[in-house]
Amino acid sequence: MKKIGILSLVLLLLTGVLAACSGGGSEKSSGDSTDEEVKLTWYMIGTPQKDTKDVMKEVNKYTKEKINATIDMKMLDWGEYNDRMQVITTSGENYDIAFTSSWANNYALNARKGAFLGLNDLMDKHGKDMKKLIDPAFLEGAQIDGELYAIPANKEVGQQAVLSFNNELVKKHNLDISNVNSIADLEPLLKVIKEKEKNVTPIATFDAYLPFDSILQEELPFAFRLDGNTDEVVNKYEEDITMETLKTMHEYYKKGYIQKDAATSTDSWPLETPNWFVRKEIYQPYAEDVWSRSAGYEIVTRELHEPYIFNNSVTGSMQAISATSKNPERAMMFLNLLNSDEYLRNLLDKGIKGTHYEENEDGTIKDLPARVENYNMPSFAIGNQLILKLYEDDPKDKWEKFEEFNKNSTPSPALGFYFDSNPVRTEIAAISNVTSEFSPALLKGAVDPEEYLPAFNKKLKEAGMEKVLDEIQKQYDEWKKKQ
């Protein structure tokens, strides 16, 4: 109850602050004109970089020339971004642009509460260049009740879980991974690794893959099926495929293929430490090359399903314009440049040519030590990836493969449906507490699902499960009628 009280207070304050902001400040926007120079404040997620100040000097020379605006980019580290942005939003601080997503600075929640501006008209007026370049699936799937509240980064639009393997161990033991299409197919390979590699954990801890489109957070029970009756919201922990998959994971746990402390461990299994055989990852074209480069040894993959377009995948990396922005038109002009202008996009991502990277005669690039040590930016979080320069060892058709991957991705049945949780906020808080208690151990195979799933589902029902499912189904049916 204490958590619910705090959440309610924060939302109340947020509503009040936003109402005050919408009442109009004394400062005026320069509107569509660029005659007056403005400074835009941009909150970005990522580890602060030593050379950011030098790069932003170059950025500002360019943006001043193009749109008569300079950018004050404030980077907040991964672990603090969410909490800091919540405080900034609640306080009503004036800023212009912020990173938002399904997993940090929650896009749907902030959009529904009025923290972000609706962008449809602004984009039509000042974002025409990027609108031509961004995959339409991003722009359509990220709309909430017909309005776009942030600009999605153009990248892989589909989400595909894969199993990735330490290929040194695959080759050393002459293992055949060509027939691995599910977690259950791993059994004979894991047995070999367990018997012959005493210093290797066969499975680097991961949550079991379950074939659902989850509403709200992934671990919560509310979900739509991807096959069968896809228009019915269900408790995925009551589905047969969930019991079957978790039984497999628990068998692996009992056989020692998974670490004993899997349910509580925070080990991130860094790629550069080859103490694992198989792990689960989210794929994008040529991801194995990127992972192999980071690891220092070869990594190969097998897909667990075809790529699907989920709400979480279209809202995985976005830039929103704040409701408190005094210059939303100029902010949109900057986002348009960021997502369509190759020079600006590469400058922000790779740093200064000759200082942070070198360019070869064929247009490909290679990093210099200054980029690796002092300007290593989260590329996926900044904007359109498909206008970035290729590295000299990248496949020449890398961006074409991204476009092909996106074209072949299947929209989830619930793509574009954003649940308004306000009518059942109390029940969801209670269900979240129950889920936190049971799901980590179940999804990682650490407990027997035949014993724990019934107990878990009983507590979910006591916490108000049916009421939440009914509300989701009601809103989904209403949304579906309008499609």
Second form
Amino acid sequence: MKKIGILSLVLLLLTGVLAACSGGGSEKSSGDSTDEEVKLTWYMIGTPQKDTKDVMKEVNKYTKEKINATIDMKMLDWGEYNDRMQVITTSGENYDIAFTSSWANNYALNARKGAFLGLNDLMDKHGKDMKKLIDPAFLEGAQIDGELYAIPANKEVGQQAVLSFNNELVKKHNLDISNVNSIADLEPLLKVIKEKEKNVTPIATFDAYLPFDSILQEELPFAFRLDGNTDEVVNKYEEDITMETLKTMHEYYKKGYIQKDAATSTDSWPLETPNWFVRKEIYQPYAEDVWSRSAGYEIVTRELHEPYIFNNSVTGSMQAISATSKNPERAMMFLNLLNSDEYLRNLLDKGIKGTHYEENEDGTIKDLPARVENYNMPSFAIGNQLILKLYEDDPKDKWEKFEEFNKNSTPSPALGFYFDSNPVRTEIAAISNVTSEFSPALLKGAVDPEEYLPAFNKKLKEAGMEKVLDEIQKQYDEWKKKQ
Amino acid sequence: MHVLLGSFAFMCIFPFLYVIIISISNEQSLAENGYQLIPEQWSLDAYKYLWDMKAQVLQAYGVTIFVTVVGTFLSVTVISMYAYAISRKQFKFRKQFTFIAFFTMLFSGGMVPFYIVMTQFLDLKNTMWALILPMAVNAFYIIIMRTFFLRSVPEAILESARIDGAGEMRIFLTIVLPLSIPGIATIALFSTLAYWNDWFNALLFIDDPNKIPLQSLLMRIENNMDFIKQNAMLSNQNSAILKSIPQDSARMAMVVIATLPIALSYPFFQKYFIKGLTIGGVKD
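Form predicted on its own done, so how does the form predicted in complex with its partner chain look?
Zooming out: every chain and molecule, the one shown earlier first.
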């Protein structure tokens, strides 16, 4: 009995070794050449679409011809993408390409963990076309310790918070928004709306804008200043500007400009319902047109600051090649096509010509009902946006405006610095607990900052704030020296 | 006493009533006034919306019903057979098998190993089996059924059957099972509920939109709403994405159609249910 057990164990191990050998062998043989047809598995974020199969058939015809590979795109819905990818990564499942970003399937974390392949060499070999097209700020800012781990989608590189206004109300009450440059400037306008419009909430709940570049998540306290001494990491909740801004927000709250349940509410404030006056959004060129179109009435914007290039904005939408991929070279060739080949990019984004969209004589396009209903893809998440066809009602210079916007964006002081949070993991967990207790109510103006900010900061200190700040500063200084 | 019980019963039913009310409220008045017990305007738009996406809803319904029926049947079969075997003293390895089942109640492998086993060893990704197999055997129900068989099937009956020449399978099917209907019905109800309400396995293993069960569809919609609201990065695309997600009243309508059938089936199980649960408490 015992012997059989040992024998079977040996057999099992042997087969394991053999399997490993053969696996290694095939990997080598795949090489640079595209002689052998391969199938690439691609995980994408977004609601699965009905017509994906038909479109992918077309895509595969094209990619097979170009790089002798077929693509198996698996779309995972917004809300589950993060969890699913985490399980897939930890289980070591074999896949080739996956969407990654600062807000889903965390780029920096996965790259540090070794889940993604380093792409510098691969890109030089098989990604020349896209390298020419993608804004260099993306390729530089997204590098972690000198290595790029995912290909950023070329789009607006800067991030700019704006206030957007319901123009119907602006016109109706003859308001002047041209002087609004900060949240504090809103006061007289909000007052009018509050008095004259019973059914309108003046402020569609938002977090106050604070001029910092946040490390890790936006609401966590660690941040670099954008003005003044930008080389020092600070607790942004201890800064004067924070106190000032939050006081304004609380003032508005007390006057009834903000909904009473702001701190806990998760209302989405749909644009189609005109029951708001002002809201905060992230801008990109001509965004107001897009918003107005989906709202059904005009929306106008005022910027809160110049566009900055943050880590979060350069890593906003990327495609990574998995460390478990058996065909990283082919995957890179596909990404190269995806980001530089107009036909493929438009096919994936807009669907099949004649079925999903119609092309006008001047090269602009018009959606057909099939696209709206059955093939509505998240454009920004797929790849290079600047080679997409324009809609007939798009401004002709849309992509030029994007390039201009990118040129005018200022890099944040900490652009390219990715903090390794491992040494202070426990402290960060404690701090994020404290933060989630205080920050929603504070940032939305629901509580008095004079009372709650000091209490918040005291708790942060108890949770190990100093230690984390020191660690960030240490890593930042080291990183800075290498620049 | 009646008033007390009545109000307690009302408290139990009230949330569901509220859901029904929201599902037939006008979307515009929901956006303006929030949830109200008596909305300003009634509307059946939410159900019309569901009717428009009936292909997807019906598909999900079909998956749920299939998984529930097959799953319940399978799990009742496996559980009752396993429990019967370990309840008989003649079975030599009964202690070992009891321990195997019991052990899983104390320790589990965790999510990642579970995922690896399901996708890489069993290769069940994107199959209906991924929705059925993980919940087919429940150690706790095995223990309940074992106790049930011990208590309600006297050894003497089995003895006489054996003397009359019946084999093990025959004894189990024609004597043990009919005697144990209350217990089996209880297990069946539990399994039905578990399968009907399951969304997690689909979240882990199903990418194919045609194989998503109803609860999972609902869960996806809720998760998407939360996710999109929390991520400012998406705000540029926000309106387009939000538009593809059902509004409040439609979501509530979905809750109604997902819950109603199982709630309505409850009375049919009920008479067994009470008997089945109390039986363990009686000492004879």
